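Form predicted alone, single chain, as structure tokens, below.
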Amino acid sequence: MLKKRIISVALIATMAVGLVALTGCDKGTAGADNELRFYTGGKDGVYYNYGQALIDEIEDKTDTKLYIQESGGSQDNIEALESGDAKIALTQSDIMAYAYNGSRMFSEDGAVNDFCAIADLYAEQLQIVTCASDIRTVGDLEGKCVSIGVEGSGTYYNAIDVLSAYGLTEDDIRPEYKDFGDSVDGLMDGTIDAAIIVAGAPTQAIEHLESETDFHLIALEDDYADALVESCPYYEKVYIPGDVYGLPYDTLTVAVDAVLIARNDVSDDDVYNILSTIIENKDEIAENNSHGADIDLTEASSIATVPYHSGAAKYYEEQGITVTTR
């Protein structure tokens, strides 16, 4: 059955962490010896203001020290999770899994198995923004200049995804590879044609482009979105509520998770102190990032396709929940 998933909007939350960020007062920014390394995303996208919605309350509530680094996404926040300059990573589920069976962007460097899962945050929606009045369906992208995310993030394989789905490759489209904030300004002075983003709505960067143009989301067909979750079990099919961005008409397309993980090395009582006061206080990180009310129980745990860290494993032990450790 298709889930129609409901997403809160809390744009002036938002807009405040985005404020914090470019102030340069974020915590956990000093890069002291006992701090671990957070990587998240780009400034204009979702991972870096929920990282650090995170780390304020982290650091309020417990003696974990975090740093938080603006990253290129998940396939650099697995690969600085190896070479031991990330602890902790925000990256996509299906990313995730690649990276742990050594497919796709990591078959010819082999599987990367340094990290455990801490938990399922909440669902990123792959959002194709335009404001071309002549393109209304992905097919429409066909010789049009079209932004499919950084190389290497996940956003770029979810477009390769999604426009193969559709019959079309990176040679059917004049492709950009901008993160979510040059996207939307390559839309908002006419530069490229269309974007896909992949986060958890509402996006900063689109709400920014909410502000200053009238724009709009193509939906997917049902049969392509069937197509995508056939080929790969990590979407999901979902809606984006038309309220999300002020539109007139909800959206189908497809998602994936957002998940935080952790590198083996990182101790059981700090990976505890993270999970817990993420659980525990999602109504106080959610007055920073609408995204941290999204958080449950039951799917963070539901991870399958990695193990989980020990320090996680012990606080799920304690609300009754066993999880897959190595």
The other form holds:
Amino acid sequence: MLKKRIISVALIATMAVGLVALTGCDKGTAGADNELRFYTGGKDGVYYNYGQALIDEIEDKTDTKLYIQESGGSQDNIEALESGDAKIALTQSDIMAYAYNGSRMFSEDGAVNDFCAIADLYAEQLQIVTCASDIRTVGDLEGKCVSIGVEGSGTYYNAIDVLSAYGLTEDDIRPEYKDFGDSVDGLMDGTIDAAIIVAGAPTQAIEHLESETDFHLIALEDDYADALVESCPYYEKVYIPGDVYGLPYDTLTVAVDAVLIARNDVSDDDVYNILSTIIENKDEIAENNSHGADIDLTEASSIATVPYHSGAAKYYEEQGITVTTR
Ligand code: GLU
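Form predicted alone done; form predicted in complex with glutamic acid now:
Expanding to the full complex; the earlier chain stays at the top.
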């Protein structure tokens, strides 16, 4: 009798394992109830890898649990916060402001106010990459096949902005909407002429290109960069130093910031755990992702477009910094 029971328990257990495997409902693929779903980006960008570096450190130091989610990028992530699918997300500072104000891509469905800020983390440079020797300026992209970012990305909107600064629209190029990994593959096999990638430099996908073939970054001319900054307050004029990708020149471009945000309903304790771990363990985070080296308390607390989460405000207050909350 006992033996029979053991056999049937084993059978049920085997069936349960099979069911889990079939439905993918194990912790590794879907996230457990107590895990905060953290929307990042595509696997060849910075968000995903940086996000994993944050998770490793946060789970090591606190009892807050996060589950990483691949995504299309900034716009996708904010929409996932709005729907409740995401609890934590990375996004670009410009896209965050557009969402909060209900402008641009968020004008049709209205402002998204279900989220607040945790920290401003690092700069994301607009990188225009090509292997074609006849493409030297943004103007040369006219008529060319250019990857301008996957749907749901922030990259797409920055690509439109930079084209527009040069008097071009999406109709003047042959646009492709590829993620960073596919963009670089397209550059290598010659199916696309150039790719626009908005992500912290160095970006994994471009480092991969560097290891495979010759490429160059296209600089913005000074006047055009100025015009871009003037037309949109979220851009900053920056140089990508040559040594980032082993190039013999620095490249003038614009950058936005990568920011960490949370849904309003995430607990103060979880947000406090996340922020305190990030600020206090930057060296450990930088060991897993070089952009961790840019973590800085003053920078983190400098967001002025969106209010901070009260759990973040509590941590900043302990450090002598008062931030705006809702
Ligand atoms: N900033 C990019 C976007 O939202 C994503 C960057 C990344 O994956 O590192 O389009």
